[in-house]
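Just one chain is shown here, as structure tokens, and it is the form predicted alone.
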Amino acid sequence: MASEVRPTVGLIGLGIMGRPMARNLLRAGYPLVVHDVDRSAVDALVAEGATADTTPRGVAEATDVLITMLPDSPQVREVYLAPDGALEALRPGWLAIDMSSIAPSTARELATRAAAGGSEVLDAPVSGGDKGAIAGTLSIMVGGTEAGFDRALPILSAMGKTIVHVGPAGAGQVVKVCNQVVVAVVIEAVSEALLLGAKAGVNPARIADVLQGGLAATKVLELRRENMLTGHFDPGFRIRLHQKDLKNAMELGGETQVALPAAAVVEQLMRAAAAAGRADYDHSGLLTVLEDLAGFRVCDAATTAS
């Protein structure tokens, strides 16, 4: 029986998350194009069996599917749209994904632009960050026709476990805005318990196995309980892109007059956290605000319990 034939793959885009799922991509046997403006990323993946180009529109050229996995609608306009850019190699039957968070506006544009040349682009954020790319276990939500999902699917299987095709252009973004409206409330919330009662003397650790095991259980005390007792917030998911993706959760909001209360809290404490200096902490390091508030931290009463 012939080997399965697979398609020619890209993926622009190698930081904390694209690197990681590149690799995942070599691994299930994907031939792997890459472009990165570090090109200390891109050579560490040729060495492992990628190929490189050193445009957008080169690697878009080369491949049957592109994937993007930047910071944010700028830098994803950048890659598509500009002199050099993805677009340019438009051609009936290519196929884009965007695995980025950006704003559902830029989405459903690209999707439009793509069409007009018998082309598509998906939007395909996703939620796990770090741990969840390197263990291809990432939860991945698509926007687009429901032709372009069935031939996405094998390719974001290599990279993720729970892959929902969610609705149509843009779709999938709005649904990263949502996720990440939860992530966001919740390690506050968290935030706060384990600042609370540490600070009235109970052994930090002790509270979060407490949590971990009722009601109160959730993905955040599991993947950054070590940051938070630690007190070391390596990304991780950076802060100010966490403060991003609520930017434009609140712009979604003013679009359909959602009023977003909690989150808006959440958005100002991660404003506080990147005045500080904080930005390219682990968005757990959120944790850090409350503490200076406080004028107390969790770590210290960790150290001290142990």
Ligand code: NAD
Second form
Amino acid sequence: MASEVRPTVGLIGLGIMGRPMARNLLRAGYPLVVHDVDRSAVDALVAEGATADTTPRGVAEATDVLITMLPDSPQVREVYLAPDGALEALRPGWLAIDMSSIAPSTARELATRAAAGGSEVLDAPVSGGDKGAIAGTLSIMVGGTEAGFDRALPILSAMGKTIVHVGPAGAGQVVKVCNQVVVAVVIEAVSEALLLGAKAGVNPARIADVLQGGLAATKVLELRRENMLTGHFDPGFRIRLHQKDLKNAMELGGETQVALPAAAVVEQLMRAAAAAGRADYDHSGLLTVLEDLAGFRVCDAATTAS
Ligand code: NAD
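Give me the form predicted in complex with ligand NAD now, not the form predicted alone.
Let's see the whole complex now, leading with the same chain.
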């Protein structure tokens, strides 16, 4: 009977990803306590059945398992380590799962601090985007102990489909960084190809059709084809967040002495996109920087050629 009682879960960070994740936890029957610096995001979840607390410490005290879904390492550090932060409520048996994409070094630091208090902070970043968060089909890569993973699995199953324990503390963030390097470099490669072919006089829609039938096929073109052919770049995943992920990749490359030449070039191009006022474009909007260099717009060729 006791095994059927759902643990009380906390969720801090109710943005594009955290809000639908919170809804899926409520749907799965978890009592939920939420917090965000944006009061309207909190009110929306309270209207759907969650309760709220005004500090991370309060959420941590009221819950058995805390989930965080925040933009970057500084916000995660603030929520866990600042006065009234979650780790002030550290106690044996308590568990936290940070699902934000942050620097592996920060994830390892949090895990070490929690272990000193007889507890654990797992790192469990995700891929699958807002659509995956809404559908509850996220891919989740988990770093931490086997026991922590086993305890988190039923809760993570309410939000994701492919849930893999990839190694000890920090390993989830390492895998996420690897994922973001691939996505960044592929966006750049697809952009170059569409731009080259379109300026050479071929309808980019036909180029995309052919690429998707052969070895060049990629999920990036499948999911971002419309953006690139129409020149509309509403996010999705913002360029400013991908800049952060590439910064984390460069930091990890520095720690491990691994050269990341292609990722470094794309990081510079993303910086150029941000400098041009496009930091809140979807990351497929990287295409626009290459278009500026070529003096040509792919969307013009896609609309004039049939
Ligand atoms: P978001 O900016 O939409 O949401 C972040 C939320 O955190 C906001 O509601 C904000 O108010 C809140 N917040 C910020 N600082 C806070 C603080 N100190 N205390 C409490 N709340 C605070 O971001 P998102 O798109 O939901 O992304 C969250 C994380 O997930 C990021 O690390 C991102 O890289 C990662 N991610 C995003 C996507 C995507 O498609 N959007 C996909 C995979 C991974």
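This structure is a prediction, so every number in the text was calculated from the model and none was measured. Positions refer to the first chain, counted from 1.
Shown are candidates Gly160, Phe149, Val174, Asn24; the hinge separating the rigid parts that shift between the two forms corresponds to Val174.
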